[in-house]
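Take a look at this single chain, the form predicted on its own, given in structure tokens.
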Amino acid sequence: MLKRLQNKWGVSTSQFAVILCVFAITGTSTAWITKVITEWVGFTDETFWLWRFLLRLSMLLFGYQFILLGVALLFGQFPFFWKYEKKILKRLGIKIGGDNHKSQIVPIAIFASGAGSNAQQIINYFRDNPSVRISLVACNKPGAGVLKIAEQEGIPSLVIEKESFFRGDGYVNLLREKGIQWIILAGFLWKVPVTLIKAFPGRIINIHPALLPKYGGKGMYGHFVHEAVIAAKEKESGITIHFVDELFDHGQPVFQAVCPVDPDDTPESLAKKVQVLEHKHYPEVIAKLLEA
């Protein structure tokens, strides 16, 4: 549960620990300050219950929030908690000055290796969404179909060089220059280097054409997955959308969808069933993660 929360917030393990400390200290401090105020105004157990309730409610709704930001400032976590507070205020219908439309745009990068059918679906899905901008399409294969899609859509593209990707900075500096906040893998066949994972903790998403943890790992992609599923006489297959970690197809699952495997299915026919699930669900799940 804690790991899932860390991935949702998109923070490193050390920052996650500090954030939990901020919440703990704020809760204790709020309780203590509430007790002090209660004694100062002269409230006792005999005081009308409504007045005591309103005091505690005010501390919970307002005092807690101010104390939280103060503690966060002391621990160097003010930017994270201010973002947290703005979400609460937004749900209450309160707009913060300077919180304009432009600042809400989330730039994402799509990494792909092949024809780019999933990339195209993602581009189509977010085409009219003012809050999401696909700022880059990256590919490790010169001449791949996904690069042509990027050109047609007017999206900047990058051909990834193996040496720079695995032994350099993993293109972290370039991605940061473009303001990328999320990386979406859409049929990207190279293992993501640790450098990139650490730079975008909980912000790299992948889709796998099987029901993980089955039929994942090195060499398990494309038709190899479907051949293995059919050879094992599985009754069902599907897709798994998951966060990316240091291992192949190992990160925290986010979503799964299932399709039947019929006795007369071939790797080609099963691939078509799975692709239908990919195109339907992947953009929707990405949108939910970006909004979280």
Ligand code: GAR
Given for the second form:
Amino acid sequence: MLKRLQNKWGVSTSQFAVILCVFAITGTSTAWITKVITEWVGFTDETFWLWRFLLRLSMLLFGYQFILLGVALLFGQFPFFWKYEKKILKRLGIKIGGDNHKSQIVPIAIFASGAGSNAQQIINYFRDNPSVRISLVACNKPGAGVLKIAEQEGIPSLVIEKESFFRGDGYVNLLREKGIQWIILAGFLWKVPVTLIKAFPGRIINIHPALLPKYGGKGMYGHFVHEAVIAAKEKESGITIHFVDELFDHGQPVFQAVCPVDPDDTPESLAKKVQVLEHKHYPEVIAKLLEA
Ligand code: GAR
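After the form predicted on its own, can we look at the form predicted in complex with this ligand?
First the chain shown before, then all remaining chains and molecules of the complex.
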């Protein structure tokens, strides 16, 4: 559950620990300050309950938020908590300056190695969405179909060389310069290096054409996956969308969808069923993660 929260917030493990400390210290401080104020105004157990209730409520609604930002500042976590406060205020219908349309745009990068049918679906899905911009298509194969798609769609693309990719140099800076907030792997077949995972903690997701943890790992992609599923006489297969960690097809799952494997299915017919699921669900799941 904690890991899920960490992924949702998109922070590293050490930052996550500091954030939890900020919450704990704020809770304790708010309780203590409320007690001091209660004594200062002279409220006792005999005071009419409504006045005591209103004092506690206003401390919870307003005092807590101010104390939270103060403690966050002390722990160097002001930007995270300010974003958190702005979300709460937005839900209450209050908009804070600087929370304008431009700052709402979430730039994302798609990493792909092949034909790019999933990349195309994602691009189509977000085409008319002013809050999401696909700012980059990164690819490890010169001439891959996905590069053609990027060109047709007017999206900047980047071909990453193997050594540079695993060293993490150059392109990580480019992703930062472009303000990329999420990396979406859509048929990207290289293992993601730790450098990239550290640069985007909890912000890289992948889609796999099987029900992980089965039929994942090195060499398990495309038709190899479907061949293995059919050879094992599985009754069902499907897709898994998951956060990316240091291992192949391994991070925490976000979503799965299932399709039947019929006795007369071939790897090709199964691939088609799985692709239908991918195209339907991947863009929707991405949209939900970006909103969270
Ligand atoms: C998709 O089926 C995706 O699930 C798979 O590559 C295909 C890319 O197709 N990814 C993996 O196997 C990751 N291990 P596309 O290029 O048509 O989007």
